[in-house]
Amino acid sequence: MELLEAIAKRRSIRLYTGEQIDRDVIDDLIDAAIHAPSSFNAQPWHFHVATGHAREAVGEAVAQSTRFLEEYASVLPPELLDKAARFYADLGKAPVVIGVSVPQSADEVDQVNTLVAAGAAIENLMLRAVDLGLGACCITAPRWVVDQVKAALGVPAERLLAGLVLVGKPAEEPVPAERRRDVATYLE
């Protein structure tokens, strides 16, 4: 698949078949992720891959966040709130959950650099997933239960959980959302 085709085809998949993904495929995704750029080649990321029982533990931790969704009741229409609750309840049946952690830093510039690097690694991973015919979704929302999620993933206390990447065979094909075109300012 050509790069621009993968970029255009990538969607946040929130419903999976539940079919297991082979370890060599997961290794391939991680290999794509580690080729991302990072400030001074620091490569600050660590990937905490949960499948099987570990994936179930992560899912149970994330499912606890559904009780906090009421906070969004005033901003989300009821159908989206219900959809979010169902998604968090079982993570869309994704068989693989990859936590991406980075070192915590009191230095703001350093923390921004590590988070940007993590984001680049996540995008590489997600684009490779599309290339392999898989679906992926990056979520950062379960902040209410981040300590439980970190514990389920074995993320050390001194590391920040930048996000979770769900991976699996897609059981949906979301309609592409219209992209805004007023996002650039050109200066000469």
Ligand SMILES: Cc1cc2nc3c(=O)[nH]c(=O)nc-3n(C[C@H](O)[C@H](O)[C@H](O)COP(=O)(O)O)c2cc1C
Given for the second form:
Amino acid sequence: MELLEAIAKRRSIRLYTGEQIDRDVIDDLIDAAIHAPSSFNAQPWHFHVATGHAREAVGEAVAQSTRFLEEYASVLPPELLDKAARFYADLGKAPVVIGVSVPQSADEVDQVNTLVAAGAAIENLMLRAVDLGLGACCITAPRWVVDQVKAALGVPAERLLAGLVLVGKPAEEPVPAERRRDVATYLE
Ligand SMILES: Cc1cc2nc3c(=O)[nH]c(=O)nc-3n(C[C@H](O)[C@H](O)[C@H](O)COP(=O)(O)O)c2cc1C
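Please give the corresponding structure for the form predicted in complex with the ligand, as opposed to the form predicted on its own shown earlier.
Up next: the whole complex, starting with the chain shown before.
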């Protein structure tokens, strides 16, 4: 698949068939992720890949976040609240959940560098997923239960969980979200 086609086709998939994904396919996704750039080539990421029982444990931890729906209401429009609650209850049946962690740093520059690198790695992974006919969704919202999610993924306490990437065979074809176009200022 051409790069621009994969970029245009990628959507956040929140409903999956539940079908398992082979280990070599997951390895292929991680391989795409690690080709991302990173400040000083620090490669600060670690990928905590949860399938099977571990995936269930992550799902149970994330599902607990629905107890904080009142707080969700402060960050989500009402029409999305129910949808979010349903999604966090089972993570759309995604068979694979990949936690991406980076070292936690008190230094703002360091932390920004590691998080930007993690974001680049996540996008590489998600584009490769599209290329392989899979779907993915990056989520960060269940911060309310981040300690439980970290425990389920085996993320050491001193590392920051940058996000979760759900991967699986898509069971939906979301309408592309509108893109703002007035996003660049050109200086000469
Ligand atoms: C850093 C980051 C955090 C996100 N967190 C969530 C989340 O917690 N829950 C969710 O449903 N989607 C989450 N998303 C997906 C966005 O909602 C989605 O990318 C956006 O609405 C645009 O839709 P698209 O990805 O289909 O183009 C996140 C995306 C990014 C990049």
